[in-house]
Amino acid sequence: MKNSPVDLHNLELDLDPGLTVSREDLLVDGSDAEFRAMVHDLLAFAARLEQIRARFGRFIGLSGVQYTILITIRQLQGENGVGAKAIAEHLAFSPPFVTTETTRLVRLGLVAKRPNPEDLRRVYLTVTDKGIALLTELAPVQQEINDLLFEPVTGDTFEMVRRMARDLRASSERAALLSEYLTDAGKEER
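Any chance you could show this chain by itself in the form predicted alone?
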């Protein structure tokens, strides 16, 4: 017998493990069950995004992270190129990690680097013609997959979803810092 996914939206638990949120906006009839179901939906969506990103990368012979950095360089490079720090901030990666991965992309001939004339310790990165060719080859596949992935988003809801994603990113960065502080402090008290 095939396992079917559990519908977290309609799952009722016998034991209340305690509320995971306290804001009234996130509770339905005093319960956080809908909130927890939403979080699990977002986790599943994030996992699918990671799978798809890895497949995009594999399609052009890269890891998912390398693909993401390559397409981000193309997006941010403008006329002069973009620095590793800006890429790291845009993707919420560490600058040393971005430097390591961009070095690999340079070795593959997909990214070019040139000195930043204002600060010779830094470099500007741009996607090479070879990198553009790979991204162009991927584009029709990417387009079809993204159209399906974001099928529920309509012209009427796109701006709201885009804004919500941006705002959730910002609040998640603050929450990650708080979680580090509270969980480390809690560990010390045990």
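Now that the form predicted alone has been shown, please provide the structure of the form predicted in complex with a further copy of the same chain.
Single chain only below; no partners, no other molecules.
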């Protein structure tokens, strides 16, 4: 629609320099409109997930992020437990926030916090039996909501969606690192 300069990476196509994505696979007739619609759908989906987690939390007397932190500890705890920093990185929260919220969960008896004997700076977080029991109370209502939430995912597509979620998570972690690098570089050249 605008002028038509030659893009070094796409010599055969005249692409709009204002496009938000350049890979040909993600353009339709040289337009990123479909791609952007997808991004906004994902954005709205993520916002809805957060709303629903807030509801899950409220149902068992927690805030949305407390609930999120609780299930993330359970997911990552493994044999001995998980560190505060790993939780913060997974959820993109600041470490101090994880500290205050986990301290609150410990006070509620839902999470155990003990020092890592091999490195006394670190801490092992685990979900207590009481925490597991509380999450089990939530299960019936959670089933009903999750069944509806993922209704578009069928037996035929479940494995494919699972793989796509895993791959997108990995690529998004690389992209986050790249974005940090590129925008910091942009800062310095100013």
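All of these numbers come straight from a predicted model, not from anything done at the bench. Residue numbers count along the first chain shown, from 1.
Q: Answer whether A112 and A86 are in the same rigid part of the chain between the two forms.
A: Taking the motion between the two forms as two rigid parts, A86 shares its part with A112.
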